[in-house]
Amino acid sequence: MTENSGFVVDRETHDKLVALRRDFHRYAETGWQEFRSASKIVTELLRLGWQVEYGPDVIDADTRMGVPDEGILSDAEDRAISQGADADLVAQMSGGFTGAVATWDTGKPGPTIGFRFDIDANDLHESTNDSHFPASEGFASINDGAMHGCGHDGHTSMGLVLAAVLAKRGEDFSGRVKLIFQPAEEGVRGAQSMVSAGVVDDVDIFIATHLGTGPELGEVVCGAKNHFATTKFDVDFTGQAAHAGVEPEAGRNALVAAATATVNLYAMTRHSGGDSRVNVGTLSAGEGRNVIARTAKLRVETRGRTSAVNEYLFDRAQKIVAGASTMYDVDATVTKVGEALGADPSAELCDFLHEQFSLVEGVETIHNTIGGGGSDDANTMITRVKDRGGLGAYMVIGTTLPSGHHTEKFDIDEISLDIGLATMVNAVINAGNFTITSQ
């Protein structure tokens, strides 16, 4: 199925990976605000000769979730242009349509292999301590409150260098390659809108990749399994303010409704179909100690080991919210701001990726599959591909972590970029010899 030797990342290619990763790290942008990142991605892909679609062409407006308000988006556009983004491209992505899809068609028979690269940063203030490598080396984020604390800067750099490598080796592979640069993975907000836009409907083999998440440098996973399906939602309660001492009966207390909902969300009956989680991350309410609270807001998430378990939890959560609002005669609005399905990897694709990893320098331990603990909306793409008869897997590239994901001192060992890139190149070159026999 594979050739005898795999792709080797030379010094020039490694340096390009590092330079791009550090550039994206320095100019970190959070979900739906990745205007500079997306501009740089599109510009480079066009330069390399790829067919590129971006903006509203690859993102369905009606199924986006958790989009910031217009003022925040406008400020992000202006900032991106001031930091070197192409103003015309930013204008075409205005409103937060910061995704891009690149296609290379060899004109030769073969499968369509798609790769997902998430491009957004976290809502984090990055450490400026000299013990933090990006700070000591001068590429810590300059955008306040935005930091690549989950490795997406590395994912994006691998995607662009993969595009460069393949553009030079078009005669070495067959079929088609699609590179999907997805905004707003954090909060699982972006994938559904790209799925709804049809970007994976023609994909036969789908691969998402993540750096870290547990495995050490030299350790890799062909297909992570048991990611939680999840729904993120906000609940807004609206009641009636009143003087708490003079006329409390005239008020309708949104705070008490929110507190009641919170307690009962944690008391939800669990599902026998698998592990489940519920968390109320924030409760904000009220205006003063002597005022019956007119408004309250909850930020909540449910997680289920399967999509069915998560759907059960979200349905129960909505009923709990409705009950609390009725009890205290307040209005309640539930707004879904993020969602990801659960999906396990395709076994035969894991076997294929095992062979590709085996050809890569620096890989010491290969797991065909291993359990994951978080959530990622790449699984929404995997589900779509599998539902249409294709194969999907979520690769993990181990790396040394000085601090955990989503922390102010998160960093990666940049050698892991070489491992990820080499594996993807191998997969593309050898995909023509891979026959899909089952889901």
Given for the second form:
Protein chains: 4
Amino acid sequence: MTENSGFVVDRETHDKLVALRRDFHRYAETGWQEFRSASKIVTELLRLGWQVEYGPDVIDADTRMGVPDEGILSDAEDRAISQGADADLVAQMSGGFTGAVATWDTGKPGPTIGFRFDIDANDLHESTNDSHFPASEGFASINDGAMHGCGHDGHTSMGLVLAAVLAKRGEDFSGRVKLIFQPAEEGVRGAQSMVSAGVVDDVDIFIATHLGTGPELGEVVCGAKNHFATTKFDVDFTGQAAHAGVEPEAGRNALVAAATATVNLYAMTRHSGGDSRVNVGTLSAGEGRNVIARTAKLRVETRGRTSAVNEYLFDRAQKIVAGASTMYDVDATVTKVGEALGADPSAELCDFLHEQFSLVEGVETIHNTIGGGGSDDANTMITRVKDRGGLGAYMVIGTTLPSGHHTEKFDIDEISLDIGLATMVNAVINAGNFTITSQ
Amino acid sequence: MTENSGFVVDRETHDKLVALRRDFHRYAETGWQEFRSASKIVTELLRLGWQVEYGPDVIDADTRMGVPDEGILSDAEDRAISQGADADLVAQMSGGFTGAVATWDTGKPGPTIGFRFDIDANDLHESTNDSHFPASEGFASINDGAMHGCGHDGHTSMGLVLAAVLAKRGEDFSGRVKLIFQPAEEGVRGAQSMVSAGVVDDVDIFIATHLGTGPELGEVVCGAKNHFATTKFDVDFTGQAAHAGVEPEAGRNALVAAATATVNLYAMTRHSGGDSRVNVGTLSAGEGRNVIARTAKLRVETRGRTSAVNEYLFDRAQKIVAGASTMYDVDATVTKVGEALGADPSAELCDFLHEQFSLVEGVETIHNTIGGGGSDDANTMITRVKDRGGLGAYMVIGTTLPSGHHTEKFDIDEISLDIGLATMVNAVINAGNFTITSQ
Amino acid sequence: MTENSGFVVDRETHDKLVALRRDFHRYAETGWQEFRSASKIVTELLRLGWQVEYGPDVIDADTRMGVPDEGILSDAEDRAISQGADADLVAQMSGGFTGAVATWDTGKPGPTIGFRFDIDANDLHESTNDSHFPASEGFASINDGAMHGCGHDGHTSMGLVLAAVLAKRGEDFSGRVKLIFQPAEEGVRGAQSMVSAGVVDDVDIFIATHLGTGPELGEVVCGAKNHFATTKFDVDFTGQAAHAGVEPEAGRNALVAAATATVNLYAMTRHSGGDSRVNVGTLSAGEGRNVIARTAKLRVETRGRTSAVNEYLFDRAQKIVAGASTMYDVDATVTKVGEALGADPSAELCDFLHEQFSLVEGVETIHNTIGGGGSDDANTMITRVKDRGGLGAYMVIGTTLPSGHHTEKFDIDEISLDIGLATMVNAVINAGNFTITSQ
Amino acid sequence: MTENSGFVVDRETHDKLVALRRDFHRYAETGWQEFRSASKIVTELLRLGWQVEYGPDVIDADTRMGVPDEGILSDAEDRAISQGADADLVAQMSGGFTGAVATWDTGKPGPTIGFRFDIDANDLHESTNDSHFPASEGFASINDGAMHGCGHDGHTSMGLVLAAVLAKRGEDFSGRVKLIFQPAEEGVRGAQSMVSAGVVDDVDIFIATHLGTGPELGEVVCGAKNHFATTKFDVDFTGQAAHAGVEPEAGRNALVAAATATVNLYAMTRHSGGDSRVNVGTLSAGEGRNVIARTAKLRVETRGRTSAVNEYLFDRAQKIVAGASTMYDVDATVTKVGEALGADPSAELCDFLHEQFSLVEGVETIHNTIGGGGSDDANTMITRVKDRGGLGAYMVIGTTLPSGHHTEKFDIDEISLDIGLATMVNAVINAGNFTITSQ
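Having gone through the form predicted alone, I am curious about the other one (the form predicted in complex with another copy of the chain); can you provide its structure?
What follows is the entire complex, opening with the chain shown before.
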């Protein structure tokens, strides 16, 4: 059913993957601030002849979550330009519309295959220790407080080299290919806004890809499952300050409201639909020891094995907050700052990816699936594609890690980029046959 | 200013006080069920020539609190009749309208002086031990679960003998006298309904009297203060049961709502207007170990040094309950089952009572005031009288106690009845002078 | 590998199954009080020629949980005798040692196959409505408050008829058979004490059987999984009473300790090892509205997808209780009243049972497994058998239910007894081949 | 009994009061950092011929509370020297021993009269608005974050001018005078360490003085009462971080421990010994939204109408914290950072001060007492003096305030300095007579 031999990454292509990955690594940008990254992506895609949309055309303004304040965004735009971004493109993405979608239409009948590449960095201070490869090789992040500690630099690099490879091999595949460069995956803030903009509505086969997250170099996973659906939200309580000794009754205590909300958030009844989590990660309240606290802020997340379980918890959480607000006569606002649905991979697509992996040099072990306690808003895209009748899977390319994800010494083995790229090229070339026979 | 010599209780009068007290003791009836007691009071007052009102005329139906269920009241009516109550009177007080007010109008100018006598017994099983005087003398309560463990039998006796004495001495005083026989003081349930019926609206000088509560025989107190204002209320939460293992999300948990309400009720901010108390005395919730609890019930009280402080707490408590209800998506109802205001004695009236005490045989020590942590809804009457420009005080007649108030071996020294009666007679006789000079 | 044809239940055998089931149903006895049931079981097994152990020989006294008070047990013994139990046997099981184990040793080489039959009834008042089959047929429980609402009457009946069938067919099988009649499965109180007595230590193949729990008549399940491991426990808090108005500081408040323990029990962090549950089913605290509560009692359960998860929760729960006790300076005791481990079925045994089911008349659908939110302490036995190298499975015989388990109108379709019995007979006859080839 | 005419503040003395007050105001220093202030005080007292002790001789190291970190103290020392402090004196007070005690012994028989002057400023940013008198007159604080917002600059000034006046009038009084310059009254951190050093152990008549706090200019108070006894403490919880989705059970949650401690701290049972307060003023916990929180910090205070009530609450609070720590398996430390006892004024001393006030020009209204909801650790000194048989009172000198205590525009009317000084001089001169007659 598939071709006998797969795509082989040559030296030149490997060097290109590495060079791009290191460039994005050096100029790391966190969520909604990826102005230089997105500018470079758009420029390169246009140069390769892809049809490119970006900015508000692919990012729905109303469903973005956890967008930084204007001042921060404005500073990020200036920095991006000073680091080589195209000022016109930055202007078109101003305000944090830092995503792009590239389409290649072969004009031949066939499915639309979409790939998601997340492009944002983490809120981390990268290690400057010589034992850290990016530091010793001189491509550690120069943007303080931003570091590619999750491998998205590699994702972005694979996306652009995939674009370059396909641009030369239009004859070898049919249907359409969409490359989706998503901002703000960290905090699961970005995918919903691209879904709302309709970016995946015409995708028949959707593949999200992640480097690392468990398996070693040489191991790959067709379709991870058991990602939690999750909602991230902030709660702000506002009461009234008063002297705690002289006139306590004049106060309305935001701190005790936050404390009782916290305990009761953890106490929410569980759901038979699957395992779940609740966490109040931070609580900050009060102005002084002898003052009834006027303000309190919680940073919270719920997670559920299914979107329904998570939805149940978030609904319950809002009632807990409302109740605490009533109890202590304080105002409370709940602000959603991130959300990812849960999704299981399509079994047929997993089988298809298994075949593509088997054609790739360096792949030693192919897992059908792995579980896990994390979340990724690629699942929001997968859910949308499946809801419309398409197939989706979350592919994992193993890489041996010197230090875990989201740590200051995180690094990937750059050989994993070759594996990921080759698998994607195979998938595109073989997608036509797959879809025709299996759907 | 006052006459030189006070009223002296002779042997016959003393015997009458004792006989009546023991009769009421033997046929103890708890709040809103005092059908025999009230019947006997009304019959005796009418016999003595007083103008008597009783039943719904002196008890406002809408502001009664903590009234027992109909079945209990009906049984109490039957029992009262079987124990000698007048069936017609019981019928007129049917449903728990067990109060009476007697008025004597001299026709001469002068103030209206009112006395409050509470007539209900406690929810206690009286000791049958020979060391307990009522048991060894054969006048212990024959009504199981009802016992005069607070001295109200003595109060009632003093009220009736006062009526008898004054009926013979109409020449010796002026103005008007009102004798107020109040049901359901225990649980502070009855006074409000008599206030609402207007019973004290024409009273210029109001005197509540209590036997015991601290001082020994021979000690008396002109005007106790620092009684707490208090509200007694029940909270009922109703949710939805569900199997705790199989489908917990189908439940709405009344038990955890009650638990979080409880902790937060205790946590209510205090008030600079004075000391306060909160107590959740009982909590009963749930149907089975593996079932999400459908129901929960709390019995609660708030207390404040002033009526305003207590009102603040009760208002806050209702918000706590509403918040817990919102948190766990359960219904909640708050039912007020008792309430007493707080009141300080009128200084002029204390001075007046000091003089009356000084004329009484057996009085050795006269305290101007004492404090305390208890509550009495006579203060609701005092508040009303003072609000309308009158004077009020809560007089205490000490008596040496073998066992504390509200215990199964509580008993009074019957000599204290003489002291109380004599003081009241003096007050009536001297009230004319007092009021004329001091108001 | 297995014989070509399975055991067929003839009319006489069916009638015997029905008669026994209805007898046990009529004389329903709850956990640790099954004196008549156990007496009848022992008598019948001895009659059939089985080697029988019972009472303290098969029930370890120290690891029994949730045993009723002596008075209750004593009354149950009297009732059992009055309802036909053998007085000598009852005396030997006195104090609640109401279990029995029957062994048949063929003397031929082969595995030891064990079956668990739980014999206790539920704390239910059985419906007397004519629409309820046991009521209209006249075999509804005559023991008020005890009802076979879970099918254990059928389990017991199948166990005794299995004993009868095998007693006649000793030639047809090899190895040994153990029939384990367990008391007090409801509340998961009994299995541990039989495991502690060593009852399953020599069992190679262990089969627990349950009628109902989901599948319809004609459906069967080889090995249910995802039963929760669970611990049932009571918490008693004891403080010091005090007048809540007069001297609150003299009290130590058991009610608020129980309330804060409750909220925090629900708030326990979850475990990545699998889904879990916590429930505080009942809370009962306090003596009166104006008294600082001296006592409080919670009835609690934890559940976890694995024994480790449940153990984690129970450990955390004990810390929550200890902390609440420290907070409010009250004493607290935690009493374990039930416990079941979690266990997955052995895959080889499921395959074997699949074959046995396929030989049974009336079996239409064979499920390899089903999940579920309940618990059964048969899993404690399965865990023990597997830990010692044996195989275990929890077999389910579907039956169409007019009303769910643990309801007052629960009933089984008696045809399901035939299916269960036939499967067990097949299993015994074919066990020799199975074990020889598969172990 | 007292002299007929009191001390009159002349123009030169008034100017001196004003000049000193403004100097201390300009160089405001907060608690334990008053190196320049104390240096200037010591230098001046030595110049005037008083016997002076300072540094560790009058400050017990072990009972100081709320002392800042070494780095902060070291910076404060440097700043003090740069602002004119004597480097040798600063060295002797190094580490925050910034108190001084001056003694004048007349050699004549008579009581020892002691005055407490607190010298520290508040953690406030002083207003630079022209409507603020210190700003428009150019003596606003030049030390950012430190401002005399409570009048201690005036207290210090009165203390030094009192020293100057008495140094010239040694003939006019008998016995001994002690002037106690106390650091760190804000946060009630300093008095205990001076009491522990024995500073008030030989004082017969102890007078604390405060400007402002309610009464207007011309009003004075002989002895304020109902200051709350108070304890200020920090609670630090330390647990273990873990990923809240992947492995929550590996964490130990300091945030939820802090939250449940908070609610239960507010829920502590009250005390019949008098009104009380609890406040958790600030709560800061956690590291990130998806991380089980490792750390949490509370800033708490308890207050009681009496020292016993406050002690009860602080004892209960420690149990609440210990219980929360047990519940969530986290470490907890309670650090006392401030404490003041409660004390009522000695009635005889109030009478004496009434007489002294009556001799002072500008005094229009003399209140015997006022109540209040605040706290002052001068009461720790008063308690010590009274416990040893002496007399103590907390004198208040009213002053009309443009803005409340502890606000950025607080200011005193400098005429109040004259009133305070004159009263103290009178007290010293008349103390001999007073003590001889009244003790």
